[in-house]
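Given as structure tokens, the chain that follows is alone and in the form predicted on its own.
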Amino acid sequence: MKKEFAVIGLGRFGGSICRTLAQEGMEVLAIDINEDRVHEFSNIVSHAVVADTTDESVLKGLGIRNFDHVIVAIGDNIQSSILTTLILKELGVGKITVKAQNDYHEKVLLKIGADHVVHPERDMGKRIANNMISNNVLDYLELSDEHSIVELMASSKMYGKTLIDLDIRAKYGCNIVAIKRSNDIIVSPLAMEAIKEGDILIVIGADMNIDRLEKSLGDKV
């Protein structure tokens, strides 16, 4: 059964949201109070329409209660965002995610009810910043505001040593969770799992941690 989504707010976060889901098979309800924006995903959703989020008659009136989850993805009106979302969890949607400008921003929509607060900025620039300063680093996901996870490229340190030889858990204080390797991807690797040349592992771990981890065993820059 699809799941249906709107997404308020049409702008380089919400556009590209409406688009995945789009892609995927979803419904999709795209809203923007900007006319150009709306025309502009007519074509590309299920439904797009232009209205002001921060009137709740409107909201009412576009049955968004029956939605299964709610993106706010506006853009610098923190007021409306705010009050879009504050009027979504009155009138009882079942999952809200926002986009915040800045921590204070979500911490007042924590406290409103949003389900999950998104900082889209912030994460891709820690995500590029993290991938420019390390050869070995492919790709960067923050689990929390200390813990991540890691696509790490193996090092020539590591080639033909297995898991056990490695020791990463006792040394480094971090797991590798699978091994990419061509096409495949092994899970759970057992400890006598040797890492070859092209290998990719999937690290997860506190940021510290991971960091030691990839000095200590990365090629260097």
Contents of the next structure:
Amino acid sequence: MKKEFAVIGLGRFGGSICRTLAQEGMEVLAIDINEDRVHEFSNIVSHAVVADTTDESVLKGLGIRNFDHVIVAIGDNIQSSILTTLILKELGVGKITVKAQNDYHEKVLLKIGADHVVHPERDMGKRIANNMISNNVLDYLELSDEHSIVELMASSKMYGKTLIDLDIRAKYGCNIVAIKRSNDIIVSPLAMEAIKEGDILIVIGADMNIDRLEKSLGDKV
Ligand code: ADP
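Switching forms now, from the form predicted on its own to the form predicted in complex with ligand ADP, please provide the structure.
To see the whole picture, the full complex is given below, headed by that same chain.
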């Protein structure tokens, strides 16, 4: 069975989520208090409705509790975002993801039972800054406050060396989980695999250790 999603708030963030879900063939109910925004999405998603989601009876009427996943993407109006999340939780929605404006907002959302809180601006800012700092970091995914997965461009110090030669796990406490080479991807590379120029290493580990690896083996910025 196809998963059913509801997206509340059709600004840049909620709108982008709606478009992507719809492109992937998902059933999406798009909701906004603003008629123009709803109109914009009426041809993109399965259903689009004008509603104020801080009104419990409205959400009940939409049968919101039958949706598998509800995304609350109400922007600046923190009060409406919190109240909407609280009602969704009380109505028993299975999974609730909410966009937070700041750390206090996030704290409250987690306290009232949001399953997942996202900070798109903060997270994307971190990601871009990390890519800017290093010549070798191509992309970066935060797993927790202290752990990440990064895509590292193999540096000249690594060319021709095998994973045993580099001994990354013992020296830096990180694991190379895959190597991207041209159009191929080598998952769980063997210890005798030699690194080639142009390889992209997918590394998992503690941020501190990834940083040490990068500083020691990376090309200087
Ligand atoms: P972004 O920063 O992602 O662009 P916006 O602040 O532009 O976010 O968009 C948030 C959307 O949430 C707006 O379209 C707004 O009309 C909608 N919204 C705000 N309050 C409510 C509410 N109580 N019920 C439904 N939608 C709401």
